[in-house]
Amino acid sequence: MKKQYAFLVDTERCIGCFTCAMACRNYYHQVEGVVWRQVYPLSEEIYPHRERAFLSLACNHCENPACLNVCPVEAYTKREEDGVVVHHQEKCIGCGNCIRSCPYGAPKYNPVEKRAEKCSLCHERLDAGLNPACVQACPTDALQLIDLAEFERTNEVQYPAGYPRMEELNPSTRFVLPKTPKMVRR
């Protein structure tokens, strides 16, 4: 297998803060409205405890990324060297098609620029060397960034209840679940 970068979220460790979403906001500067990270509590049906559990949800960077196929302009780039989903922004006509085609939300509408973006996993970051911004300020190692080739596979999953199955995509994110609390009788 080629080096796929992915990001890996345990939710065992997440305790929903948010640091990773502001991380990359305050990177990124990205215009009100306009979010690549978002942290989602899981819902009761999923995880119906009193102890809460959260996926913290970007850019999948995708095997085969729905919107790099539908991009007319190809705004959009893979890269050779870590399987990173890159898109560029100036190529960007704002047509939209590829908004509507991924089925995990991660372009988003940049109503400023009148043009899509999305998470492009900090690949400056990464050429420099450096963990992406939201990996970096991850108080509890809850998002990590590894590499698909080299992971060492233990009880991770690609999709957890509630996510989107997608297997001609092959999203590269994985999830550690969280775990059934434990009951204490006093």
The other form holds:
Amino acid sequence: MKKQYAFLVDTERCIGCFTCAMACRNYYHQVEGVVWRQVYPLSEEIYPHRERAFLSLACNHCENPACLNVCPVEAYTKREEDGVVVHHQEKCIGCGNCIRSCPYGAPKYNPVEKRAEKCSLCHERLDAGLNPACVQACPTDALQLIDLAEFERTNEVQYPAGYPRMEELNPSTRFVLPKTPKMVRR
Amino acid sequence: MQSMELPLVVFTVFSQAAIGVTVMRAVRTTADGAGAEDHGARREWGLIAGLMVFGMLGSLFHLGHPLSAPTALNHLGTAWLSREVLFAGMFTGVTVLAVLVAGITGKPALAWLGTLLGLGVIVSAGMTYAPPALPALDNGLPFAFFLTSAVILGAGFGSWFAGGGRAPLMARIFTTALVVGLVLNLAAPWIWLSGGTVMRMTGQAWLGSAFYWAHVLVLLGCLGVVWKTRTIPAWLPVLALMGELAGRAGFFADTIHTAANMGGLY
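Okay, that's the form predicted alone, but what's the structure of the form predicted together with its partner chain?
Whole complex next, starting from this chain.
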């Protein structure tokens, strides 16, 4: 398998503090209303406990990205060296086809630039040997950067409940599922 | 999609009307021998070209950077939107050429060429609006909706140019397309209610939408008028156009995206 960088989301560790999302905003200063990383609480149908569990999601840097395939102006590329899906905003004409097509809602419309934009896994930081801003900021190590080519699988899943199953796209993000909280009775 | 996408409503409905009139023109002028009862060709091609050019201009308002619209042809390899733009551009070219070269009798070959290119527009539009992110539409339904709109509007507006001998043919095609449109529109949301969560949300959104019911009522109304009069009154295609515009606005506004339910059951 070729090198493929991916996010590992440990939902057991995630406390829903939104630091990852804030770090992304602090780093890229997106315009108001545009969010590249979002923290979604799992619904109680999935995680029926008083403690909540969360999915921290940005672009999944899919093996076969919908955004790349549907973009009429070739504004998306997938980097050969690490599988990161990059949006080249200067080519984008703001047709919204990627936004409509990505099942994970990763591309967003920037109303100021009138073009789409999305998480590019901080590829410029990766090239400098640094972690993505969200990974670096996570206080609980719930968000990690992994390379799927070298990743030793243990208990991670690709499609947890609360996340659309899109096998054709093969999203790279992996998840550790939340455990049942300990009940302490007096 | 959860946004009305007015420019896309205008583009898809008006282009489908233009394609439908072209298809009907091809059918009508060759039904009983080429060129039979074919008068007013230039006026008809003028309407087709006008609908298409209006739709194409409308679509530009959907783009953040309309002046870069020609670059939308860059990704013909995998992007159905690029293919849609290509087919729509070629179809527009044929309609403009037809206006320029049409005499009193017109040229059936151009109508058939336009029909082929128009079907290319409808197929590629059907694929463009059937992404995996919209489970309710990630199938043949967009194509079926678009084709039905084209035939309804084509037969409706085509009746303006059909001589007395062809009027019953146009009325029959119009009626059949209305029935198919009604069946599709009535069945789809109820079927979605038995699907996954996002599909069910889409079914509920459609059934609770004024756009949806306006479309259904217009289809029923048109059917009632044709059944009563056995003809297509000149004003009826305009009413059908209003209905298709409302239905298309609902298609874009009320179809739920998978991202709307992130963290919930799928």
